[in-house]
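Okay, so here's just one chain, in structure tokens, the form predicted on its own.
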Amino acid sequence: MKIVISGASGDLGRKITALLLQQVPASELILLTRHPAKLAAATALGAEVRKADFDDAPGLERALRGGDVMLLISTLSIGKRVQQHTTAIHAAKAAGIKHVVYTSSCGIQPQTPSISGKEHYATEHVLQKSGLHFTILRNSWYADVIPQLLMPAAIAMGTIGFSTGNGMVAPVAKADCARAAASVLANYRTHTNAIYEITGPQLFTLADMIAHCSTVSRKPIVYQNLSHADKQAIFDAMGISRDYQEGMMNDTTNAWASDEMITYEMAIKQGFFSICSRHIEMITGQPALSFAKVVQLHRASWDQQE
């Protein structure tokens, strides 16, 4: 069996690869990346690293040859994603791959206001019509985002705001998304044409999550219930581009296109993310981490601010 992982040098790809190395021989892994040098450690362990680019269809097809199942980790390129994913799916079929596992997004509906949601929905449609076997993993909002990325600034400023209203989401640990994906890949034939909602174990409003973080940090944090216009004005004042620019998300900045972030908050407010499942436990045999546990895993970085 040969397992192909696209975007293998990204954070999620690295986590999935590390888990797979505990389950299958390294020689069964084909890791695709635009930057092979970043995966030198995996090469040393015996995995095969191949250069691949979703904007280069012929090169991508060559890179996929010999694979049995491919993990298609969704790209970050908003506006180009559907074309890139379509290229990857067609290249996989041409290369002889029989099964594609796709990291989609929770809350997929054609009516969603979320830009990324619309792109994931379109990709799912392409995959389902491709003639390939598939497994779709609809990942919820990462639980790590608030405690890891947003809380340090919230603690320092004493306030944070969202335009999600009373909308709810079941935040999922990124580590659990990796566990689910690795388990599916290692046993992909048992997940043929399945669609899973990869969520945390409990629904929360954003206000609920911030209140919990405030209690844990022992710092008062005022939650602001903002309008979408107010939130957009904040992003504009921060100088965040409304449109996606290649390379926005990298190791030094977590800024993403504000139009995407606003429409994501719209989707939460309108109820598109109010989905809670036990699919992680169904797939892996172990329950998903609670939001409280994820907060504890990241709180050490807050303490450094005191």
Ligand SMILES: NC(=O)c1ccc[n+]([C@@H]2O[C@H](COP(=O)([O-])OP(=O)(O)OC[C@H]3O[C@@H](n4cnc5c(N)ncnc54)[C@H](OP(=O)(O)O)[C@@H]3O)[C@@H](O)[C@H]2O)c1
Contents of the next structure:
Amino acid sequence: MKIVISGASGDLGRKITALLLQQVPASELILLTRHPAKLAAATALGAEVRKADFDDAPGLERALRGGDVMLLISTLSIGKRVQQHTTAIHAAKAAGIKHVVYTSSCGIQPQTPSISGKEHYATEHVLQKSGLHFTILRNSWYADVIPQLLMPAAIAMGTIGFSTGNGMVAPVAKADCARAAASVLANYRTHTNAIYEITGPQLFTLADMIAHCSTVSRKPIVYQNLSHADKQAIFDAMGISRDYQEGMMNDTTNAWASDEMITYEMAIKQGFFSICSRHIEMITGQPALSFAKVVQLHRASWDQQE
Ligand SMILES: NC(=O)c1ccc[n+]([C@@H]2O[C@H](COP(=O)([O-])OP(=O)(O)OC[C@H]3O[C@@H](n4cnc5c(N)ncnc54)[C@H](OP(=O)(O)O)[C@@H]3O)[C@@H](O)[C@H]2O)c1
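Requested next: the structure of the form predicted together with the ligand (the form predicted on its own having been shown above).
So here's everything in the complex, that chain up top.
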């Protein structure tokens, strides 16, 4: 069996690769990146690293040859993703791959206001019409985002705001998304044409989650219930581009296009993320991490800034 992983140099791809290496021989892995040097350590372990770019269809097809199943990790390039993912799906079929596992998003409905949701919806449609076997992993909002990325500033400022109203979400640990993906890939034939809701074990409002973080940090953090226009003004004042710029989501800024972030909050407010499943436990045999556990795992980094 040959398992191909796109986006293998990224954070999610590395987590999934590390888990798969505990389940299958390294020689069964084909890891894709535009920059093979990034994955030198995996090459040393015996995995095959191939150069591939979703913007280069012929090269992508060559890179996919010999694979049985491909994990298509959605790219971050808002606006270009449907084209990139379509190229990858067609290349997979032309290369003889039989099954594609796709990392989608929670709340995939035609009416979603979320820009990324619309792109995932379109990609799911292309995949389901492709004639390939598929498994779709609809990942909920990463539970890590608040404790890892947003809490340091919230503690420093004593406040944080969202325009999600009373909308609910079951935040999921990124590590659990990786666990589910690795399990599906290692046993992909048992997940043929399944669509899974990859969520945490409990629904919360954003206010609930901030209140929990405030309690854990022992710092008062005022939750602001913002309008979408207020939130947009905050992003604009921070100088965050409304459109996606290649490379904008990096370790320093952690910013995505503000149009995407605002429409994601709209989707939460309108109930598109109000989905809580037990699919992680069903797929992996272990329950999903609670939000409280994910907070606990990241809170050491808050202490460092005090
Ligand atoms: N659920 C949530 O809350 C949430 C939040 C944010 C993101 N996400 C999703 O999380 C997933 C992965 O995130 P991550 O943290 O692993 O991202 P990351 O660390 O930034 O990695 C991005 C990966 O995409 C690859 N890539 C980008 N453009 C490419 C192209 N044109 N051709 C081939 N590969 C390309 C990169 O490969 P090279 O540069 O090596 O070629 C890299 O491996 C994405 O599916 C994203 O949509 C989910």
